[in-house]
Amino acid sequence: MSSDKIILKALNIKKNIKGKNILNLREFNVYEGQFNFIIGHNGSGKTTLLNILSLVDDDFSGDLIYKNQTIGPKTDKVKLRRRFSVIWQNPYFYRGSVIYNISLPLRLRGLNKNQYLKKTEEIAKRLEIENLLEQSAATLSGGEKQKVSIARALITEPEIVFVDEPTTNLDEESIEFFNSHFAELVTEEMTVVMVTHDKNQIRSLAEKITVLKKGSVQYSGPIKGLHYQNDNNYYSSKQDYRLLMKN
């Protein structure tokens, strides 16, 4: 994962909620085939940006450009969204079994039963949840829910996977599983955009990283250009550190 080709670009993005400015970004780039991380303090606009990039939120001003094509009113967004997947901090599951929830994206794409069952069983094995397939999704633990959510997101082999604080509500064992296995589950053809506070994830997975503060970019570039002060503060230079700490 070393290409610096831009797959998704956000330009002049502004987002306001009830008169309050949430985002004000001149430019944000997602690099193809890489782990693109978005970090920052609570309220910095990370999840808001993720929702805009993943086409979940279309109530903003500015432009999104996907593979050099501007996403506009005439864009088939339903078709485009099928190239994306999202792993939420608190995943939603439909009533029914685990196998039903994991295979649903494939059934919506028209795969026959043999095809979607085979792919579901394959990804369940990779995530070590074969024993859960017939279980009701409503009975899963937090760690099990996250594994099922990952399986559902990756089963379609999406071009971009958006990940929102994947381990915030998990126990230590589940966090360790995610940090140890997620990179193995993502193929070289996939691009990852992840919001996180977890320094272990940042250090082990991030290739490109963007630091947000109050809806603006404080640093954006290679992970090797970013330094750490403590668990809550990130900076790329003394000047950037002062900006991050300024109230």
Second form
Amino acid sequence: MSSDKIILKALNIKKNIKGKNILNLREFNVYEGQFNFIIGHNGSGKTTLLNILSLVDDDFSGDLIYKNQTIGPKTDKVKLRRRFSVIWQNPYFYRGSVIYNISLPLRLRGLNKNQYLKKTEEIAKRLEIENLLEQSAATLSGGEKQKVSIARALITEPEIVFVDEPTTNLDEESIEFFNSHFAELVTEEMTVVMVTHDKNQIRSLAEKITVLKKGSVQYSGPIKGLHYQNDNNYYSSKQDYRLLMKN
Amino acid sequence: MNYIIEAFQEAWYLIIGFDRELFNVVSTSLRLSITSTFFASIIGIPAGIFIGRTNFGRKKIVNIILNTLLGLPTVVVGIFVYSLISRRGILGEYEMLFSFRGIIIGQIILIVPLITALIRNAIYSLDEKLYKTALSLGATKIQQFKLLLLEARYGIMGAVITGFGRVLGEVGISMMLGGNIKGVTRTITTAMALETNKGRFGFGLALGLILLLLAFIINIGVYSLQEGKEYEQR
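Could I see the form predicted in complex with the partner chain next, after the form predicted on its own?
Zooming out: every chain and molecule, the one shown earlier first.
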């Protein structure tokens, strides 16, 4: 396990949508080189927090601090976003082939054709999707979409990878592939922030865990410190909680 | 019955014989339609994207006006532009009445709302995730706009082709502002009206067949862009 160095910090984050408070966080830390998990019931603000942390949503109040530098109005957000990647729950692909979609982040960063094709082939090989490269992205199955989405996110070798419920809506085979391969695909230098409901993922990958409830942090820290507390806990039953803790 | 058969025969011979007068009219119509569609696109494409992507105070009213203008009768545009460019109008000194330019102005006014509304709808129909994904991939503002254009390209092309089809088939503006001058402002539709009235039914029919053929080609274009079998593959 890496040392507990904070790479991204969120302070006093508040987010309202149509007058309703969605998120009200005093502090949230992302630890460098670790798998940081965010869990919670539907509507607890997990995805909202992920959007804010990944700089996709800037309509909130509060501070984000990246490597001890506050992200302010004058910060070059495009430059920062290029250090991050997001794997969405339902990934969007642009019109065109799989190779176009995977290489798109590199093209946006100005890499030449030889460079981006080489990297695309490399990442496709690691994800076992070389056969899909020439195919139209619109014709991919759910599992294939998720693999292509992972390839597109990791091709830039980001510092932080944000992952939003990656296996929801996937078949068992694809969930199995994700759970067994994702950790190998992420390099030691990468930090992962993952929103999930999947207990297997939490058990096998989580180093730090944050439990959100109604937009506030219920628990934040190492997974071993998570305790079951009657109705005040994310887990609705003791059984669920024991299942999570089972190793 | 013989009259109709003879008219069809005459129309056929005029077409396959590349009758000079016939193709002169077709050429005038195409030049007019291409020019007015070009200028209407320059206005309509950015306007459609702006309305589709931006939230501004009077957006509802703009949309209601835009939707109302979709059904604009050509003669209403004709009389409006006539009042502007006729000798006593505020643009009278430029002598645009019964000229190529006069028709162009009228046709631009006719199809700008159509192109704008269709492009607005194309932008509305794009998945919101497109914008979020572009941001997360590290796109700059210009790159985000390029991605938006690329995603909406078939809708945009479809809107432009539909606008072209609308002006190619209109008669009111060409008649009122062009004056049906042979070799200058005589279009397919105005020539059809005139020649049929003069009793040259075969000539009018030949123009009608060409217009139908052009409309058919335009619709194939729009269909393949918006609903063709390759659509899902793109």
